[in-house]
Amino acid sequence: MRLSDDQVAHFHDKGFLFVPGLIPAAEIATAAAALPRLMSYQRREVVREKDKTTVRSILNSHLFDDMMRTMVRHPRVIEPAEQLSGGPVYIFQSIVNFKRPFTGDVWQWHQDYPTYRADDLMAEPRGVNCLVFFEDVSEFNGPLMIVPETHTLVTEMPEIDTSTTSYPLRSPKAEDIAAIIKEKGLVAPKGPAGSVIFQHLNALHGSGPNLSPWGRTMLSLTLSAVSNKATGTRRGWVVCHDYSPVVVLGEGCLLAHGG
(Lines of atoms letter the chains of each structure in order from A and count residues from 1; the text may use other names and numbers.)
(Lines give C-alpha, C1' and ligand atoms only; values in the text may rest on other atoms or scores of the structure.)
Protein backbone atom coordinates (compact mmCIF):
# COMPACT_ATOMS: atom_id res chain seq x y z
CA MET A 1 0.00 0.00 0.00
CA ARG A 2 1.36 3.42 -0.95
CA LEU A 3 0.61 6.73 0.69
CA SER A 4 -0.42 9.70 -1.42
CA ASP A 5 1.96 12.57 -2.06
CA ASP A 6 -0.15 14.75 0.26
CA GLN A 7 0.13 12.20 3.07
CA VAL A 8 3.90 11.97 2.68
CA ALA A 9 4.15 15.77 2.68
CA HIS A 10 2.03 15.97 5.86
CA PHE A 11 4.35 13.53 7.63
CA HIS A 12 7.46 15.48 6.70
CA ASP A 13 5.86 18.85 7.49
CA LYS A 14 4.11 17.98 10.76
CA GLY A 15 6.15 15.04 12.05
CA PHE A 16 3.26 12.56 12.01
CA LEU A 17 0.50 11.14 9.82
CA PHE A 18 -2.77 9.63 11.07
CA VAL A 19 -4.61 7.09 8.89
CA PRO A 20 -7.93 6.02 10.46
CA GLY A 21 -9.03 2.41 9.93
CA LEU A 22 -5.95 1.51 7.91
CA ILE A 23 -5.99 -2.17 8.90
CA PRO A 24 -9.33 -3.84 8.07
CA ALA A 25 -11.67 -4.42 11.02
CA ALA A 26 -11.73 -8.21 10.66
CA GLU A 27 -7.93 -8.39 10.73
CA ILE A 28 -7.41 -6.14 13.72
CA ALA A 29 -10.17 -8.01 15.61
CA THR A 30 -8.30 -11.25 14.99
CA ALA A 31 -5.13 -9.68 16.34
CA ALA A 32 -6.90 -8.16 19.35
CA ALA A 33 -8.25 -11.59 20.28
CA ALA A 34 -4.66 -12.54 21.15
CA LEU A 35 -4.23 -9.74 23.71
CA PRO A 36 -5.25 -11.91 26.71
CA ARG A 37 -2.54 -14.39 25.74
CA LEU A 38 0.02 -11.60 25.52
CA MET A 39 -0.90 -10.38 28.99
CA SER A 40 -0.53 -13.88 30.40
CA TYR A 41 3.19 -14.16 29.57
CA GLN A 42 5.52 -14.40 32.55
CA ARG A 43 8.72 -13.06 31.02
CA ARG A 44 11.28 -10.35 31.68
CA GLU A 45 9.91 -8.45 28.67
CA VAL A 46 6.67 -7.78 30.56
CA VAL A 47 6.56 -4.41 32.36
CA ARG A 48 3.86 -3.92 35.00
CA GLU A 49 2.31 -0.79 36.44
CA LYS A 50 3.27 0.44 39.90
CA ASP A 51 0.75 -1.99 41.42
CA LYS A 52 3.10 -4.76 40.18
CA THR A 53 0.07 -6.62 38.80
CA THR A 54 -1.41 -4.72 35.85
CA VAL A 55 0.46 -5.23 32.57
CA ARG A 56 1.73 -1.91 31.20
CA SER A 57 3.97 -2.93 28.29
CA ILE A 58 5.47 -5.96 26.58
CA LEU A 59 8.79 -5.49 24.84
CA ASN A 60 9.57 -7.15 21.50
CA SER A 61 6.79 -9.72 21.69
CA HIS A 62 7.26 -10.29 17.95
CA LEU A 63 10.29 -12.39 18.92
CA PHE A 64 8.23 -14.93 20.90
CA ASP A 65 4.56 -14.59 19.91
CA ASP A 66 3.26 -15.81 16.54
CA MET A 67 0.50 -13.25 16.17
CA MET A 68 2.87 -10.36 16.86
CA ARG A 69 5.43 -11.85 14.50
CA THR A 70 2.76 -11.46 11.80
CA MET A 71 1.54 -8.06 12.98
CA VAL A 72 4.97 -6.39 12.64
CA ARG A 73 5.19 -7.50 8.99
CA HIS A 74 1.77 -6.29 7.90
CA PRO A 75 1.93 -4.58 4.48
CA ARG A 76 -0.30 -1.69 5.57
CA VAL A 77 2.24 -0.83 8.24
CA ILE A 78 5.58 -1.67 6.66
CA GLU A 79 5.06 -0.38 3.12
CA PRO A 80 4.09 3.17 4.21
CA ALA A 81 6.97 3.13 6.72
CA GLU A 82 9.40 2.23 3.93
CA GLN A 83 7.98 5.04 1.82
CA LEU A 84 8.38 7.57 4.63
CA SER A 85 11.88 6.33 5.51
CA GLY A 86 13.09 6.30 1.93
CA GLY A 87 13.79 2.58 1.64
CA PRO A 88 13.97 -0.75 3.48
CA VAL A 89 13.56 -0.73 7.25
CA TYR A 90 14.49 -3.03 10.12
CA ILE A 91 12.70 -3.54 13.43
CA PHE A 92 14.46 -1.56 16.12
CA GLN A 93 11.88 -2.23 18.81
CA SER A 94 8.27 -3.26 19.27
CA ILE A 95 6.25 -2.51 22.39
CA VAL A 96 2.64 -3.40 23.05
CA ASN A 97 1.41 -0.68 25.38
CA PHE A 98 -1.66 -1.51 27.45
CA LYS A 99 -3.68 1.25 29.11
CA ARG A 100 -5.98 -0.90 31.16
CA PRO A 101 -9.38 0.49 32.22
CA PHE A 102 -9.09 2.79 35.26
CA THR A 103 -5.46 1.75 35.95
CA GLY A 104 -3.52 2.69 32.81
CA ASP A 105 -0.84 5.18 33.84
CA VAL A 106 0.56 8.19 32.00
CA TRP A 107 3.37 8.33 29.48
CA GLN A 108 5.43 11.42 30.22
CA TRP A 109 6.17 13.95 27.48
CA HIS A 110 9.20 12.78 25.54
CA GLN A 111 10.97 12.44 22.22
CA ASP A 112 12.15 8.94 21.35
CA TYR A 113 15.25 9.86 19.39
CA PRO A 114 17.35 11.39 22.21
CA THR A 115 17.27 8.01 23.95
CA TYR A 116 18.08 6.17 20.72
CA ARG A 117 20.99 8.52 20.10
CA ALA A 118 22.42 8.37 23.62
CA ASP A 119 21.72 4.76 24.58
CA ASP A 120 21.69 2.99 21.21
CA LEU A 121 24.07 5.08 19.07
CA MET A 122 21.47 5.58 16.35
CA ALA A 123 23.13 8.09 14.04
CA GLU A 124 20.02 9.91 12.78
CA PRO A 125 16.24 9.86 13.38
CA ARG A 126 15.65 8.25 10.00
CA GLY A 127 12.76 5.94 10.67
CA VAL A 128 9.13 5.78 11.73
CA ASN A 129 7.27 4.83 14.86
CA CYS A 130 4.11 3.02 13.75
CA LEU A 131 1.38 3.18 16.39
CA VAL A 132 -1.35 0.64 15.66
CA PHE A 133 -4.65 0.84 17.55
CA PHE A 134 -5.71 -2.59 18.82
CA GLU A 135 -8.75 -0.95 20.44
CA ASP A 136 -10.85 2.12 19.67
CA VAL A 137 -9.20 5.31 20.90
CA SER A 138 -11.36 8.18 22.17
CA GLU A 139 -10.86 11.33 24.21
CA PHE A 140 -11.69 9.28 27.31
CA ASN A 141 -9.18 6.41 27.37
CA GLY A 142 -5.82 8.18 27.31
CA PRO A 143 -5.17 9.02 23.64
CA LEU A 144 -1.65 9.71 22.46
CA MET A 145 -0.99 13.46 22.23
CA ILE A 146 1.51 14.81 19.70
CA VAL A 147 3.04 18.27 19.42
CA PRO A 148 3.14 19.03 15.66
CA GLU A 149 6.33 20.23 13.98
CA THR A 150 8.60 19.13 16.83
CA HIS A 151 10.40 16.47 14.78
CA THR A 152 13.11 19.02 13.95
CA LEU A 153 13.40 20.18 17.55
CA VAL A 154 16.78 19.62 19.21
CA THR A 155 16.47 19.51 23.00
CA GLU A 156 18.94 19.01 25.81
CA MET A 157 19.46 15.40 26.85
CA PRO A 158 16.82 14.81 29.55
CA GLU A 159 17.61 12.87 32.70
CA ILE A 160 16.00 9.46 33.08
CA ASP A 161 12.79 9.73 35.11
CA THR A 162 12.37 6.61 37.27
CA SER A 163 9.75 7.95 39.68
CA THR A 164 6.70 9.09 37.68
CA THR A 165 5.77 5.65 36.35
CA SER A 166 7.11 2.11 36.45
CA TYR A 167 8.78 2.65 33.04
CA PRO A 168 12.06 4.66 33.07
CA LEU A 169 11.89 7.44 30.50
CA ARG A 170 13.85 10.53 29.48
CA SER A 171 11.39 13.42 29.84
CA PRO A 172 12.13 17.14 29.26
CA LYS A 173 11.37 19.75 31.91
CA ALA A 174 7.73 20.78 32.26
CA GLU A 175 8.48 24.46 31.66
CA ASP A 176 10.21 23.66 28.37
CA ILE A 177 7.30 21.49 27.24
CA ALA A 178 4.78 24.20 28.13
CA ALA A 179 6.57 26.76 25.96
CA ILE A 180 6.72 24.37 23.01
CA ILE A 181 3.04 23.45 23.25
CA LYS A 182 2.00 27.10 23.48
CA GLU A 183 3.82 27.70 20.20
CA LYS A 184 2.99 24.52 18.29
CA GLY A 185 -0.33 23.32 19.75
CA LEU A 186 -1.49 19.76 20.38
CA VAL A 187 -3.23 16.98 18.48
CA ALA A 188 -4.69 13.73 19.81
CA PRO A 189 -5.58 11.34 16.97
CA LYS A 190 -8.69 9.30 17.76
CA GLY A 191 -10.33 6.54 15.75
CA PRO A 192 -11.36 2.90 15.50
CA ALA A 193 -9.21 -0.15 16.09
CA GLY A 194 -6.97 -0.67 13.07
CA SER A 195 -6.08 3.02 12.78
CA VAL A 196 -2.36 3.83 12.55
CA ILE A 197 -0.27 6.85 13.50
CA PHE A 198 3.01 7.12 11.59
CA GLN A 199 5.21 9.27 13.83
CA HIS A 200 8.66 10.73 13.25
CA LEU A 201 11.20 9.35 15.73
CA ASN A 202 11.85 12.85 17.11
CA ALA A 203 8.26 14.08 17.52
CA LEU A 204 7.34 15.22 21.04
CA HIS A 205 4.49 13.13 22.45
CA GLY A 206 2.88 11.79 25.63
CA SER A 207 -0.45 10.62 27.04
CA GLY A 208 -2.57 10.95 30.15
CA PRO A 209 -3.99 8.22 32.39
CA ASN A 210 -6.92 6.04 31.38
CA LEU A 211 -9.74 6.80 33.81
CA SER A 212 -12.38 5.25 31.57
CA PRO A 213 -13.87 1.71 31.59
CA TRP A 214 -12.41 1.11 28.11
CA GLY A 215 -8.94 -0.24 27.37
CA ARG A 216 -6.50 1.50 25.04
CA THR A 217 -4.01 -1.03 23.72
CA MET A 218 -1.56 0.12 21.08
CA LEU A 219 1.42 -1.40 19.27
CA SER A 220 4.40 0.92 19.13
CA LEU A 221 6.57 -0.47 16.31
CA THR A 222 9.79 1.46 15.83
CA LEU A 223 11.34 0.97 12.40
CA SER A 224 14.66 2.42 11.30
CA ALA A 225 16.14 2.74 7.84
CA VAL A 226 18.48 -0.19 7.19
CA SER A 227 21.28 2.31 6.52
CA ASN A 228 20.67 3.88 9.95
CA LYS A 229 21.83 1.10 12.27
CA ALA A 230 21.70 1.50 16.03
CA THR A 231 24.93 -0.13 17.21
CA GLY A 232 24.62 0.42 20.97
CA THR A 233 24.74 -2.34 23.54
CA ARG A 234 21.34 -2.19 25.22
CA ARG A 235 20.13 -5.72 25.89
CA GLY A 236 18.56 -7.65 23.03
CA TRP A 237 15.24 -8.12 24.78
CA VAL A 238 14.92 -4.31 25.09
CA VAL A 239 15.97 -3.31 21.57
CA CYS A 240 16.70 -5.51 18.55
CA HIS A 241 20.09 -5.95 16.92
CA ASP A 242 18.93 -7.71 13.75
CA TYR A 243 19.36 -5.17 10.95
CA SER A 244 17.80 -7.35 8.25
CA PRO A 245 15.13 -5.60 6.17
CA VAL A 246 11.60 -6.51 7.25
CA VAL A 247 10.06 -9.14 4.98
CA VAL A 248 6.58 -7.83 4.19
CA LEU A 249 3.67 -10.28 4.29
CA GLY A 250 0.58 -10.19 2.08
CA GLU A 251 -2.81 -8.55 2.50
CA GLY A 252 -5.01 -10.44 4.94
CA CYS A 253 -2.01 -11.96 6.70
CA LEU A 254 -3.59 -11.66 10.15
CA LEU A 255 -6.66 -13.59 9.00
CA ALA A 256 -4.46 -16.29 7.49
CA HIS A 257 -2.57 -16.48 10.76
CA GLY A 258 -5.77 -16.84 12.72
CA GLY A 259 -4.59 -14.81 15.72
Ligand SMILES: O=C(O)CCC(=O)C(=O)O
Second form
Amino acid sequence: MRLSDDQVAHFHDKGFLFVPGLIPAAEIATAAAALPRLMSYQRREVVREKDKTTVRSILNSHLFDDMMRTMVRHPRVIEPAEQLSGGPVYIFQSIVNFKRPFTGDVWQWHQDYPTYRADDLMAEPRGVNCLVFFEDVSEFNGPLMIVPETHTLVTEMPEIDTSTTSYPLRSPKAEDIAAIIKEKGLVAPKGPAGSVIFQHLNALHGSGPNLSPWGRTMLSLTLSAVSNKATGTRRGWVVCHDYSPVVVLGEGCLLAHGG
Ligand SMILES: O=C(O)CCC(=O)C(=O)O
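Switching conditions: you have the form predicted alone, so give me the form predicted together with this ligand.
Then the entire complex follows, led off by the chain already shown.
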Protein backbone atom coordinates (compact mmCIF):
# COMPACT_ATOMS: atom_id res chain seq x y z
CA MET A 1 0.00 0.00 0.00
CA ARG A 2 1.59 3.27 -1.09
CA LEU A 3 1.17 6.63 0.61
CA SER A 4 0.40 9.67 -1.55
CA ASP A 5 3.06 12.33 -2.16
CA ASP A 6 1.11 14.67 0.16
CA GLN A 7 1.17 12.10 2.96
CA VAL A 8 4.92 11.58 2.56
CA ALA A 9 5.48 15.35 2.54
CA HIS A 10 3.37 15.71 5.73
CA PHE A 11 5.54 13.12 7.51
CA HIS A 12 8.76 14.87 6.52
CA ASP A 13 7.41 18.37 7.35
CA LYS A 14 5.63 17.60 10.61
CA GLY A 15 7.46 14.53 11.91
CA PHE A 16 4.38 12.32 11.88
CA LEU A 17 1.52 11.13 9.68
CA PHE A 18 -1.86 9.90 10.92
CA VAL A 19 -3.88 7.52 8.73
CA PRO A 20 -7.29 6.82 10.32
CA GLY A 21 -8.78 3.36 9.72
CA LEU A 22 -5.77 2.12 7.73
CA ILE A 23 -6.20 -1.53 8.74
CA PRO A 24 -9.72 -2.76 7.91
CA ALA A 25 -12.08 -3.14 10.89
CA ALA A 26 -12.59 -6.90 10.46
CA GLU A 27 -8.85 -7.51 10.46
CA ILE A 28 -7.99 -5.40 13.48
CA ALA A 29 -10.93 -6.94 15.39
CA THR A 30 -9.47 -10.39 14.69
CA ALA A 31 -6.10 -9.22 15.96
CA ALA A 32 -7.59 -7.52 19.03
CA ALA A 33 -9.28 -10.80 19.99
CA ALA A 34 -5.78 -12.02 20.87
CA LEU A 35 -5.16 -9.26 23.45
CA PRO A 36 -6.34 -11.36 26.44
CA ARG A 37 -3.86 -14.06 25.39
CA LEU A 38 -1.07 -11.51 25.12
CA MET A 39 -1.86 -10.19 28.61
CA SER A 40 -1.80 -13.69 30.05
CA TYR A 41 1.83 -14.41 29.16
CA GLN A 42 4.06 -14.87 32.19
CA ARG A 43 7.41 -13.87 30.74
CA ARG A 44 10.13 -11.33 31.41
CA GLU A 45 8.97 -9.37 28.33
CA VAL A 46 5.79 -8.41 30.22
CA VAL A 47 6.15 -5.03 32.00
CA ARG A 48 3.60 -4.30 34.72
CA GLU A 49 2.44 -0.93 36.04
CA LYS A 50 3.67 0.30 39.41
CA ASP A 51 0.85 -1.70 41.05
CA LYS A 52 2.89 -4.77 39.94
CA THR A 53 -0.31 -6.39 38.57
CA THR A 54 -1.72 -4.44 35.61
CA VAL A 55 -0.02 -5.26 32.33
CA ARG A 56 1.55 -2.07 30.98
CA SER A 57 3.56 -3.30 27.99
CA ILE A 58 4.86 -6.41 26.29
CA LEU A 59 8.19 -6.24 24.55
CA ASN A 60 8.87 -7.96 21.23
CA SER A 61 5.89 -10.30 21.39
CA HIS A 62 6.27 -10.78 17.61
CA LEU A 63 9.04 -13.21 18.58
CA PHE A 64 6.73 -15.54 20.52
CA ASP A 65 3.09 -14.84 19.54
CA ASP A 66 1.62 -15.89 16.16
CA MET A 67 -0.80 -12.99 15.80
CA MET A 68 1.95 -10.48 16.56
CA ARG A 69 4.33 -12.25 14.17
CA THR A 70 1.77 -11.45 11.46
CA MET A 71 0.91 -7.97 12.73
CA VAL A 72 4.50 -6.73 12.41
CA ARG A 73 4.61 -7.85 8.76
CA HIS A 74 1.31 -6.27 7.72
CA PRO A 75 1.52 -4.63 4.27
CA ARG A 76 -0.45 -1.56 5.39
CA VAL A 77 2.17 -0.90 8.07
CA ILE A 78 5.42 -2.04 6.47
CA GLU A 79 5.01 -0.67 2.94
CA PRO A 80 4.33 2.92 4.08
CA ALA A 81 7.18 2.59 6.60
CA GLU A 82 9.54 1.52 3.80
CA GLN A 83 8.42 4.49 1.74
CA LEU A 84 9.02 6.89 4.64
CA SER A 85 12.41 5.34 5.49
CA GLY A 86 13.62 5.30 1.88
CA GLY A 87 13.93 1.52 1.48
CA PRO A 88 13.70 -1.85 3.25
CA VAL A 89 13.35 -1.84 7.03
CA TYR A 90 14.20 -4.19 9.91
CA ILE A 91 12.31 -4.57 13.18
CA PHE A 92 14.22 -2.80 15.93
CA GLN A 93 11.60 -3.23 18.65
CA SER A 94 7.92 -3.90 19.12
CA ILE A 95 6.03 -2.94 22.25
CA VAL A 96 2.34 -3.45 22.84
CA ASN A 97 1.22 -0.69 25.20
CA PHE A 98 -2.06 -1.58 26.90
CA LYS A 99 -2.93 1.57 28.91
CA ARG A 100 -5.64 -0.35 30.74
CA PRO A 101 -8.93 1.24 31.91
CA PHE A 102 -8.50 3.42 35.04
CA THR A 103 -4.97 2.11 35.73
CA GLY A 104 -3.00 2.78 32.52
CA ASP A 105 -0.17 5.10 33.50
CA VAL A 106 1.54 7.97 31.68
CA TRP A 107 4.36 7.96 29.15
CA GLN A 108 6.52 10.94 30.00
CA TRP A 109 7.52 13.35 27.23
CA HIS A 110 10.38 11.85 25.28
CA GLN A 111 12.05 11.39 21.92
CA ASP A 112 12.84 7.78 21.03
CA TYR A 113 16.04 8.45 19.12
CA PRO A 114 18.24 9.76 21.98
CA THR A 115 17.81 6.36 23.67
CA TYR A 116 18.49 4.47 20.45
CA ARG A 117 21.61 6.57 19.91
CA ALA A 118 23.00 6.41 23.45
CA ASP A 119 21.96 2.88 24.42
CA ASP A 120 21.77 1.09 21.07
CA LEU A 121 24.33 2.93 18.90
CA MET A 122 21.77 3.50 16.15
CA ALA A 123 23.59 5.69 13.62
CA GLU A 124 20.73 8.00 12.56
CA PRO A 125 17.00 8.48 13.26
CA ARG A 126 16.28 6.94 9.84
CA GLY A 127 13.22 4.82 10.39
CA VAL A 128 9.70 5.14 11.66
CA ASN A 129 7.72 4.23 14.76
CA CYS A 130 4.36 2.79 13.65
CA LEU A 131 1.65 3.15 16.30
CA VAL A 132 -1.19 0.81 15.43
CA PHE A 133 -4.47 1.26 17.33
CA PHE A 134 -5.80 -2.09 18.55
CA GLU A 135 -8.67 -0.23 20.24
CA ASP A 136 -10.49 3.04 19.52
CA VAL A 137 -8.56 6.08 20.75
CA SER A 138 -10.49 9.07 22.08
CA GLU A 139 -9.69 12.16 24.16
CA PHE A 140 -10.64 10.11 27.22
CA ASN A 141 -8.34 7.08 27.17
CA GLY A 142 -4.89 8.65 27.09
CA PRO A 143 -4.22 9.37 23.41
CA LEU A 144 -0.65 9.68 22.25
CA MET A 145 0.31 13.38 22.04
CA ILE A 146 2.94 14.55 19.55
CA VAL A 147 4.70 17.90 19.30
CA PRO A 148 4.73 18.66 15.55
CA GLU A 149 7.99 19.62 13.83
CA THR A 150 10.22 18.30 16.62
CA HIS A 151 11.83 15.59 14.50
CA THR A 152 14.86 17.81 13.96
CA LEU A 153 15.03 18.93 17.59
CA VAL A 154 18.27 18.10 19.39
CA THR A 155 17.88 18.12 23.17
CA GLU A 156 20.48 17.47 25.82
CA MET A 157 20.77 13.73 26.49
CA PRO A 158 18.28 13.12 29.33
CA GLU A 159 19.10 10.91 32.31
CA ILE A 160 17.09 7.69 32.65
CA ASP A 161 14.00 8.30 34.80
CA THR A 162 13.28 5.14 36.82
CA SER A 163 10.77 6.61 39.25
CA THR A 164 7.84 8.19 37.38
CA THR A 165 6.50 4.91 35.97
CA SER A 166 7.53 1.26 36.04
CA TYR A 167 9.24 1.66 32.64
CA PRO A 168 12.68 3.37 32.69
CA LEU A 169 12.77 6.17 30.11
CA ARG A 170 15.05 9.05 29.09
CA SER A 171 12.71 12.01 29.52
CA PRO A 172 13.81 15.65 29.12
CA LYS A 173 12.99 18.01 31.99
CA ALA A 174 9.69 19.88 31.63
CA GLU A 175 11.46 23.26 31.60
CA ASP A 176 13.58 22.13 28.63
CA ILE A 177 10.57 21.32 26.47
CA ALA A 178 7.98 23.86 27.68
CA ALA A 179 9.00 26.51 25.16
CA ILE A 180 8.95 24.14 22.22
CA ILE A 181 5.49 22.83 23.12
CA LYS A 182 4.19 26.40 23.49
CA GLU A 183 5.65 27.28 20.09
CA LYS A 184 4.67 24.19 18.10
CA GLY A 185 1.47 23.14 19.88
CA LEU A 186 0.29 19.57 20.30
CA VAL A 187 -1.65 17.02 18.31
CA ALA A 188 -3.41 13.97 19.73
CA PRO A 189 -4.57 11.76 16.85
CA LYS A 190 -7.83 10.00 17.66
CA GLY A 191 -9.67 7.40 15.62
CA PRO A 192 -11.03 3.88 15.36
CA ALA A 193 -9.09 0.68 15.94
CA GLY A 194 -6.97 0.03 12.86
CA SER A 195 -5.77 3.63 12.61
CA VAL A 196 -2.00 4.09 12.40
CA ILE A 197 0.34 6.95 13.36
CA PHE A 198 3.67 6.93 11.53
CA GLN A 199 6.01 8.85 13.80
CA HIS A 200 9.56 10.03 13.09
CA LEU A 201 12.03 8.42 15.52
CA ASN A 202 13.00 11.83 16.87
CA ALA A 203 9.52 13.37 17.33
CA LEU A 204 8.74 14.50 20.88
CA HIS A 205 5.74 12.64 22.27
CA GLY A 206 4.05 11.35 25.42
CA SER A 207 0.64 10.41 26.81
CA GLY A 208 -1.43 10.96 29.93
CA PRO A 209 -3.05 8.38 32.20
CA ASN A 210 -6.17 6.49 31.19
CA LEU A 211 -8.92 7.54 33.59
CA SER A 212 -11.65 6.12 31.37
CA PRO A 213 -13.32 2.69 31.42
CA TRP A 214 -11.98 2.02 27.90
CA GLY A 215 -8.68 0.33 27.15
CA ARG A 216 -6.22 2.02 24.77
CA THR A 217 -4.03 -0.78 23.47
CA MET A 218 -1.55 0.42 20.84
CA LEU A 219 1.34 -1.32 19.14
CA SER A 220 4.52 0.70 18.97
CA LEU A 221 6.54 -0.91 16.17
CA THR A 222 9.93 0.68 15.64
CA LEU A 223 11.37 0.01 12.20
CA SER A 224 14.73 1.21 10.98
CA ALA A 225 16.22 1.37 7.48
CA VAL A 226 18.37 -1.75 7.01
CA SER A 227 21.40 0.45 6.29
CA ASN A 228 20.91 2.12 9.70
CA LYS A 229 22.02 -0.61 12.10
CA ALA A 230 21.82 -0.37 15.87
CA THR A 231 24.88 -2.28 17.03
CA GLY A 232 24.55 -1.72 20.79
CA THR A 233 24.24 -4.54 23.26
CA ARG A 234 20.89 -3.94 24.99
CA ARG A 235 19.50 -7.36 25.72
CA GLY A 236 17.80 -9.28 22.90
CA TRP A 237 14.43 -9.41 24.61
CA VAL A 238 14.42 -5.58 24.90
CA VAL A 239 15.58 -4.67 21.39
CA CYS A 240 16.12 -6.95 18.39
CA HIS A 241 19.45 -7.57 16.70
CA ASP A 242 18.21 -9.09 13.46
CA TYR A 243 18.83 -6.59 10.68
CA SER A 244 17.22 -8.59 7.88
CA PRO A 245 14.51 -6.77 5.91
CA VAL A 246 10.94 -7.44 7.00
CA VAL A 247 9.20 -9.88 4.67
CA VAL A 248 5.83 -8.29 3.95
CA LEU A 249 2.69 -10.46 4.07
CA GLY A 250 -0.42 -10.14 1.89
CA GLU A 251 -3.56 -8.04 2.32
CA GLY A 252 -5.95 -9.53 4.88
CA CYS A 253 -3.17 -11.50 6.56
CA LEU A 254 -4.56 -10.94 10.06
CA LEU A 255 -7.86 -12.62 9.26
CA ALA A 256 -6.25 -16.02 9.70
CA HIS A 257 -5.68 -15.34 13.42
CA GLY A 258 -8.49 -16.05 15.83
CA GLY A 259 -8.11 -14.98 19.46
O1 LIG B 1 1.73 4.26 24.22
C2 LIG B 1 2.02 5.43 24.46
O3 LIG B 1 1.19 6.25 24.84
C4 LIG B 1 3.43 5.93 24.29
C5 LIG B 1 4.32 4.98 23.56
C6 LIG B 1 5.67 5.58 23.35
O7 LIG B 1 5.97 6.61 23.81
C8 LIG B 1 6.65 4.92 22.52
O9 LIG B 1 6.36 3.87 21.97
O10 LIG B 1 7.76 5.46 22.38
